[in-house]
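Only one chain is given next, in structure tokens, and it is the form predicted alone.
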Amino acid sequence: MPARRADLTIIVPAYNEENSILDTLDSIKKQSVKAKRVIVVDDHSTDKTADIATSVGVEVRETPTNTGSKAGAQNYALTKVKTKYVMALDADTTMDKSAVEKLLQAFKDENTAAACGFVIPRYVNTVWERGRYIEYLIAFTYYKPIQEYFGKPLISSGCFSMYRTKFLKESNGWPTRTMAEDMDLTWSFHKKRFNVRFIPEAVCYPIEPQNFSFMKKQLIRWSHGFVQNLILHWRNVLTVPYLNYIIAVMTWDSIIASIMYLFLIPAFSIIFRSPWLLLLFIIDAPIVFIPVLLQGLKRKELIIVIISFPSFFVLRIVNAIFIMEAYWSEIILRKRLTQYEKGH
């Protein structure tokens, strides 16, 4: 029995992804619902990315010049898209076999502009991968379902999202004005009162940074991207019910928590000469651990959760450093980050 085929184009932006793109394309091939078209956008790679993609028979298009960002590469392909739906899938990301099928279900509502799914790191070995693993379990088990309940997912994940092509093109594709095009596009959809959906049954597996060098690049981009979007959208999001609360809480938490972790807890520990005060770094550990534990049991990954849990607190401190730097640079110094550096 032939597989079902959807009126869908999958865009895979790629820059020097020779080590991962084959797995990505294989996961596309194995989907329970096939895409009508798959376009690999080679953004002037210096490795064999294009040759590998061509060897498995997918359509490969090279940008005239390096676009300098994932959004730029995706927009180049978007001009060729004629299908009703379009998906953006990173070239280091694989999907569960039913991921496309699950995301398509979100578009039964004609007002749905975008749908994203559950993101979980493919490899969980280093301290950085383990920290991100716990971070994602918390985000996609606790925060994202709450956002979905109120109809306001904060971000339709850039590594793995599906869109209604008409709405995406009317928005001029993926924005290139910030370092976080997925957040920018999602907030723009909310402003227009389009639906953005989170479908937890649709699961993908990106390759996360394995070392501090790559993690640093990613966190600089994400932190500056968040602050840039705050500056760009704050007037608009204030008028969007529930989204304004979600962003306000996230902004407040990122500032207050970062000040606490980086300055207040170390200062109090020194002033009062009590190393026990350092336990404030993990005071919320039980609250964080409960949803992670439940998801670990569900995924049959309890041992991985237990081993990885301490790494979350390491990554949280590092996150605090980069978000404070972004606030300082973007708002106080008015020094915008404009160079997109790949970090995975």
The other form holds:
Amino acid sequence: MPARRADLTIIVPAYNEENSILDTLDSIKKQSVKAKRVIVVDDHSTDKTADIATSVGVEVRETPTNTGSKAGAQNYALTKVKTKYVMALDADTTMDKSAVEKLLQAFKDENTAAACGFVIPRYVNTVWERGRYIEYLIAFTYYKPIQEYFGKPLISSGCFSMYRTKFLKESNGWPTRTMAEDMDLTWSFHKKRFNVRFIPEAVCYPIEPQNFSFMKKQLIRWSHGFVQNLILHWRNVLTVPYLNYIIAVMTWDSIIASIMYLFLIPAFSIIFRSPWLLLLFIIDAPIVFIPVLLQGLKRKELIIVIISFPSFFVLRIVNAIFIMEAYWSEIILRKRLTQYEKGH
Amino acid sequence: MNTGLPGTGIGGLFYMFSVFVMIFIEIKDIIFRRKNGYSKAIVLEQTIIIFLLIVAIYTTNIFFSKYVFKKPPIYLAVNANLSAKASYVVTNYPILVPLALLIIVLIFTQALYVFLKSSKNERDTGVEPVSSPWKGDIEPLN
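Can I have the other form now, the form predicted together with the partner chain, not the form predicted alone?
Every component of the complex follows; first up is the chain already shown.
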């Protein structure tokens, strides 16, 4: 039976991904609906990324010089895209067999500009991977479906998203003006009243940071990216119903909760000599656990969920440190982060 | 709370209220026999989640008021001044604090939207806007 083929190009930006790119290309090959074209963009890797991709027969394009960012590498390939749809897939991310097919369903509506899916860490071993696993389960089980209902998914994940090529090119591709190009692009699409969809049945598995050094680089990027997008978009997103509330609440939480975790809770427990107050660090544990438990049951990963749950609170404190640093650096010191550092 | 970012306080409550709005929309459309194109599966799943969340919040409330903040005697609540009564309510229903904060944040957001909208209307009529402190630092939006 001939394979079903979509008018789709998959772009895989890669910089030193020799350890993971084969798995990514393998998952592309096994899709129930194949792409017309797959382009690996080698952003001047210093390892064997390009050789490995070429050895499995995939088209490899090397950027003229290192672009310094994932968005830069993707934009280089975008100039060569002639298909109706284009997908960006990280070189350390694999997909479920029907992921492409499921995402394509979202584009039956002509106004859909982007579609993203459910993200689950591929490996769940270290405390950092476990913390990220719980974070994703909460976000993609609780928050994102609600955002989807109101037509306002906050971010079409950069590691795994499909776009209508025409709209993406009209927006000049992936913006390189912030550290979080996926957030920037999604908010721009919402501002233009395009549809952005979240399709939970389309699942991908990125490799998440396994150690603190890698996690630190990613959190610095994400935190600075959020604050940069806030500064850039705040006037425009205020005019987008429901998205304005999501971002306002998120901003409040990222500032106030961070101040609470890092300063107020420790200070109050010392001042009032009440160790009970330290329970405030985990006061929401039952609430956080509910969506995570339900998704764990659905995915038959209950044991992994229970073992990983405490790691979420460790990662949350670390998140608080980096988001506070981002606000301080970007807004108070007016020092923009412009150096993109992937980490591995 | 969102992926990669801290905070749970009002974020979780905001999404809970969003689910109440979803349920209201679905019931309204069932009554008026309208097809709204929204996913019923999402509504059902989220309804189950927030039902369990409400149980969890209630249980957490009881634990904190009984064992951490120590529920004050009933006579104090009845005969006390405003400050003592407020303290009684907050320690027995700590959820009211993030709830109040959520309402303030949403009202502030809406007010800012109205203000910006009227500023935009002034710009359209030729009135010079206040120059942005970020002008020149960041490329303009598309």
